[in-house]
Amino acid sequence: MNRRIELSPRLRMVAELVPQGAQLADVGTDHAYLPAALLLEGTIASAIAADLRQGPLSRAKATVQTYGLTGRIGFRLCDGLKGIRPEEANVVVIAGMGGETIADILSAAPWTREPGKTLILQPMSTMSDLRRWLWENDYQILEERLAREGDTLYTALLVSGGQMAPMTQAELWVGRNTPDPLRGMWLEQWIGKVERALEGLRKAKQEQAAPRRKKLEQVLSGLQDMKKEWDTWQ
């Protein structure tokens, strides 16, 4: 049997942020590929695979059985972290969900801000809302990474409790600049999205659209400045 699970680029990015020896809680685990892969690789000491629905947990149990990991991963049918005690996990992964859903899960589990807890978050949407929520609720983003699958770029955030320096509107949308080789493509992608949104608002010519248009113009200017900064690093 192949004793290694080939993770997708998105999940491999998340896996690389997990520290050695972690007690992992994987929220929204689906097939449990991430905790199973990390156990097989010897990265983590233990794992809990949690999901809101029985179907994904059944798939997770099948993965565990296939790779000979029975008894090494616990399973929880629960909403977010509500079925996991703070002492059971020092690293929490929440991947493949919207930013607002991730914020709701963390809001219901304030222990995730405690010293010694590490969060690895991989939002699929509303990323600016998640970054703002983290900033306003005493979490700090320690690092952001990017991965590419086909034509799609994904980001992962390494987070812990603590105060974070204020972020600009553009940084809330795309994170702070890093020398990541995919960063230029990430910025170009978001510049294009904002430009298309602004074009739509300009065509609407509705008075109530003015505040939204002004905010997007501010975001676009910030993104363009960040792209220029990133280009100077190359």
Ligand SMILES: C[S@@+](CC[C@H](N)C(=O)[O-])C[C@H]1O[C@@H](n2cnc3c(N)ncnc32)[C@H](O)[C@@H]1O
Given for the second form:
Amino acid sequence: MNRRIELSPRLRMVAELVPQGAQLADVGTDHAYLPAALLLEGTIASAIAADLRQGPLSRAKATVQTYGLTGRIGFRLCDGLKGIRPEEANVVVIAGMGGETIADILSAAPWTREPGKTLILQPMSTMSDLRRWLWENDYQILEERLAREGDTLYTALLVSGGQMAPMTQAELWVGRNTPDPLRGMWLEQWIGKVERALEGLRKAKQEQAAPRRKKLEQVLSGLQDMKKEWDTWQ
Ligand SMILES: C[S@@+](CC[C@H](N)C(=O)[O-])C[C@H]1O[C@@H](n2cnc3c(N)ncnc32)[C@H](O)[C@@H]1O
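Shown: the form predicted on its own; wanted: the form predicted in complex with the named molecule:
Full assembly next; the chain just shown is listed first.
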């Protein structure tokens, strides 16, 4: 039997943010590939695999059986962190979900901002809403990473409770600049997305679109400045 699970680049990025010895809770685990891989690699001390639905949890149980990890991962059928007690996990992963869902899950579990708790969040959409929500709700983003699968880039946020310095509109959209080699491509993709959105709004020519257009123009200008800054680092 293969004793190693080959994670996708997106899940490998998340795995690399998990500290050694973690008591992990993987919320929205689906196949439980992440906790199973981390147990096999000896990175984590314990794991709870949680999911809202029975189907994904059955897949998680199948993975655990396949890799001979029976008894080493606990399972919870629950919404977010509602079935997990704070003392059961010091590291919480919420990956592969929309930013709003991630914020809703954290909102229902304020213990996640207590000292000693680490969060690894991997939003698939509405990332600016999630960054803003974290900032406004006393969480700090300690680090952001990027991973590439084909032409698609993914981000993962390492987060804990605490105060974060205010972020600009552009930083809320793309995170703060880092020397990550994928950062230039990430900024280019976002500049393209905002340009296309502005093009659509210009064509609409509606009065009501004016405030949205103004906001997007500000975001675009901020993104272009960040790209220039990143280019000077190269
Ligand atoms: C796209 S899969 C992501 C699986 C894995 N975390 C990953 O990143 O590859 C999303 C999973 O989240 C689960 N999910 C969605 N909302 C949830 C919630 N509020 N609480 C727990 N699980 C949830 C879904 O049932 C599904 O299995």
